[in-house]
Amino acid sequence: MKCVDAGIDGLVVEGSEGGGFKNPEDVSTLVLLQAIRAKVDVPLIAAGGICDGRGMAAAFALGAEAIQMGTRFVSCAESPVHDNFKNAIVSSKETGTWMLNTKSTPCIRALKSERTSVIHEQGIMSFDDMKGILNVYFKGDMEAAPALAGQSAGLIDSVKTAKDIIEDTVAEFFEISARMGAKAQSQSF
């Protein structure tokens, strides 16, 4: 409410499904942007598990007037990200993260790994378990450091070109919009 007092443009609103830097009080993205959109009239762009357009109709459908996807394109051919980090995406189930330094600040999501177990397991994480994140992201050394990414992982089940990724997402969420919208006019489902 600070920030739309203050005049902002609009909100990104990122539940605790995204990847990276979290509130230790976990709320999800679906919850989230709906108690935000009951009390706010700006545009609101919605962040956390969303890596195609069924995530994108439903962002949209709770009031989102854009969406970011960051564990997808982490995940995509044009990536400067190393392929393990890559290929550990692509390869992730649903429940293949972990929410880290949980007892502390700030908490973070990253993919599950021998690593982030160990920091899990212990609920507190040191900064010095950050000190290896460029050998992470460059170089594919998947326990230098907790890799950064969001629950979507588990949805995500190839790399794909940033142009397919866009091309498909849009695609989808017109199909489904299309097939609600329907069933509005009809007033059926």
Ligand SMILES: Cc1cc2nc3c(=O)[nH]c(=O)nc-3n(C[C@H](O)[C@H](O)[C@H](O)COP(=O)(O)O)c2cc1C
Given for the second form:
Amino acid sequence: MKCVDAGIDGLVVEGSEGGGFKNPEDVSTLVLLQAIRAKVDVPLIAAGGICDGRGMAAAFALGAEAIQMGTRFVSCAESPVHDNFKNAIVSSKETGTWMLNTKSTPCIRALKSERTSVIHEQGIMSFDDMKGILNVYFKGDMEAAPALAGQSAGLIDSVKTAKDIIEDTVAEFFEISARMGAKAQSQSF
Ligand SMILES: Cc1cc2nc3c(=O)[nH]c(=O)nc-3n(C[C@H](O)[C@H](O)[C@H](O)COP(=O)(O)O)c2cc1C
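Based on the form predicted on its own presented above, generate the structure block for the form predicted in complex with the ligand.
And the full complex, kicking off with our chain again.
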């Protein structure tokens, strides 16, 4: 609300499903988008848990005008991260991430690994735990630091080019919107 009062052009609204730095008071994208849409008129970019046209259609139904995808593009063909990171996302289930460090800062969502399981058990993360992040990204050492990723890792089952991701997402969005539009036209569901 402070941003809107200050005259900001739009907001990225990211729920707790998303990868990376998070609000420890977790609210899902499903609820957060609706809560913010009800309060503001500025354009909303939905993020967190979205990796395809199905998620895009859901986000638009909840009041967003655009979407942002992190985990999906970290694992795309052109992404500069090591194949081990991309493969860890592709092979992850929707339960394959932890929300870590919820009692301190930064609170993050990262892939499950031996290292992040220990942090999860301890409930607290040292900033030193993040020091090896470049070795995760570019050397593929998945235990060097928490590998930031969201729950959508469980929906991603292949490495695709950025072009295919965008084209498939838009095509699926229009297909779903058309189906929902037809139901609205015929007043059936
Ligand atoms: C590996 C990784 C690194 C990220 N780094 C940042 C960052 O430095 N700053 C930031 O604002 N968001 C960062 N994010 C969050 C993304 O910008 C995006 O909002 C988020 O991933 C959306 O959720 P999704 O992962 O479910 O698509 C990062 C996400 C990932 C997966």
